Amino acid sequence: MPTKAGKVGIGIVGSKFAGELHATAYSRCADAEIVAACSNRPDELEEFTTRFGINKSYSDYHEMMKDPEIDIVSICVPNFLHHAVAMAACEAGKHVVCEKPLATTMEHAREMVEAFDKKGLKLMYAEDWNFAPALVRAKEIVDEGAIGRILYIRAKESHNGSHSPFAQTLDYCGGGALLHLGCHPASFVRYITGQEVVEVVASITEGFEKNLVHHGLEGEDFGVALLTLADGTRAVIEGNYVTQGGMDDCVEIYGTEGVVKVDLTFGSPLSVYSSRGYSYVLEKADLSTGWTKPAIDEFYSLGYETELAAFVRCVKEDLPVPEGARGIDGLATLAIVKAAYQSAAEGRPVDPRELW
């Protein structure tokens, strides 16, 4: 049930980076109220709830699920916990927004989708690319027919690596750069074409000393995959942890009658030269001296604000979850990446639909 103010009640599990993204986006949504937050780290939780004006806090997410004012649970914890938290929310009758990836294994992702479908609850996959204004506009242009039939897509997300201890071990994270970063282009390729991926051929670094840079990382620090879609469209997706200078997200869409290019993170209209440096340029940028192109509002430009507002509206008005952001879309995206891992390991093409 909505809160006494008529807003959709939000409970956030996790108080680190992803939790901050969600809390900031929800705080900008007129129809949302962050009712509670949960973390097993008391000092972090206190700072988090104070900063965002959250009145209730929990150290156990099972207890938080009993809160009758919570309509949506935002899952912002390490990947290996997504399944457990989602299933607890489902059992408690709560809708869920789950950060990417949906789960670390296909079995867990499948179980999540089936459980929420069975209970008639909304499982919303937090793929922010589908809500980023530049990519929304790109899709509008493509859908209008401006570049003809799509022939080929090239898309990547890259930066210099995750500092989270949970990103270093496969049991915790489920994969390396291709899962953590490449999941965005994998999901967007399905979304903009409306087609399923039928074949994946991939190459990745193999972890530890076989990585290009990150020799303490169990997963890959570089991954690239060639996708073939059902209608014959080709796409190359990439995720890497070897890019210096800040997070670099790019999409290029080639059609029979034109091209669309999107520079999602370095496309700022603002240029700054500073010999002294300043507080923040963009995500993962480690220098602010010289010429830089600082982000204006990443919560908006990367899609977080419009994404979570859309999810809140889905619950408040009982609307279908947008295509590309459903639990089944998270399952399909995970299958593409897992197929890439299988392809790289076995040296052959893999059909991700076989993993569903």
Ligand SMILES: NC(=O)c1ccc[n+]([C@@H]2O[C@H](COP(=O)([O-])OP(=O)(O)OC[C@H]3O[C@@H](n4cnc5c(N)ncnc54)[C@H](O)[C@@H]3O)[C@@H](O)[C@H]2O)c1
Contents of the next structure:
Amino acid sequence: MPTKAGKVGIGIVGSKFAGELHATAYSRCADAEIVAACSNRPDELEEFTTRFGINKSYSDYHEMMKDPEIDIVSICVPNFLHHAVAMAACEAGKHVVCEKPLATTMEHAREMVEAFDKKGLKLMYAEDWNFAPALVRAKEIVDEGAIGRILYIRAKESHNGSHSPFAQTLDYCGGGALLHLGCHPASFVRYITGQEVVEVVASITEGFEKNLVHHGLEGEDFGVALLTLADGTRAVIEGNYVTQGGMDDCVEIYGTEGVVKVDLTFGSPLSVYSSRGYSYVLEKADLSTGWTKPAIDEFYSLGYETELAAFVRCVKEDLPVPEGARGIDGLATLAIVKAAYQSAAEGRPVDPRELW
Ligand SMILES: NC(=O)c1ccc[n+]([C@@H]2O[C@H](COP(=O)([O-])OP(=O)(O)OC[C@H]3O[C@@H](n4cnc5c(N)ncnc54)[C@H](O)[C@@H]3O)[C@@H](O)[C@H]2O)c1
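The structure above corresponds to the form predicted alone; please provide the structure of the form predicted in complex with this ligand.
Then the entire complex follows, led off by the chain already shown.
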């Protein structure tokens, strides 16, 4: 049911980092109205609702689900809660936008996909890379045939570690850097090739003292996986928490007739030299002195704005969820990362389709 103003009504669960990404993106979408927000931290919630002009706030997401003005529930809580919040939303007849990863376990991810399918509701997997303007343009160029047939893709997301206390233990997050960061390249590889991954060979640091840097982290702080796609295309994906200097997201696509390279985070047209420093350069950058390449608008360049506008349109016009951003795509992505963990643990290639 739309809001009184005829807009798609949004309820956001989680009012911190991802909550802010979603709230900013929805605020820029003319067809969306953020009806309510929910968090178990009252102080944080009050600041959040005031900042974004949200009228209703809830401390219990079950209560929020009863609000008839909410069409879409945006899940911006730690990974281990994605399943419970999504199932409550589904039960209440709401569509869902779920942050990555879809869930911490394959069982939960499967249950979510099945429940939404059964109810005819939309489960939208928030893979922002698929909507990032530079990667959208890269896909258009590749689809046009400019680089011939794709042979090999190299893609990574890396920074110096998650800020979230929930990212420190496996029960809360389901994995380390390869899950949290490597899920973006894993999704994008499937999306741009239109192929399923049929084999994964991986190496990861194994947590705590086996990590390269983060000895208090239960999950890995470095993970790399070699993927083989159904047609033989290869991809190397990487997620690491050992990168200083700001979030580094890069994609290289090698084809029979050419190459496409995308620098998603350091590709700013702005260059700044400052001896004093300034307030913000880009995500996870800790220094702003000397030469820097400040982001102009990460909500846009990393895809959140166009992603959430696409999801709102999808609900408003009852369109199918875009390929690459369906619940099933979240499930397939999780399977690739879980296959990587199994491969690293058992020292053998693993077919992620066996985990679906
Ligand atoms: N797509 C992206 O680029 C991106 C970026 C950052 C985070 N994320 C994802 O977003 C999710 C949240 O991450 P974050 O960095 O915002 O975490 P965070 O720890 O910064 O914030 C979590 C929020 O959830 C709230 N919360 C916790 N338990 C709750 C409960 N039971 N009921 C209601 N609210 C509760 C907290 O109060 C907080 O507001 C994670 O799944 C993460 O992987 C995605």
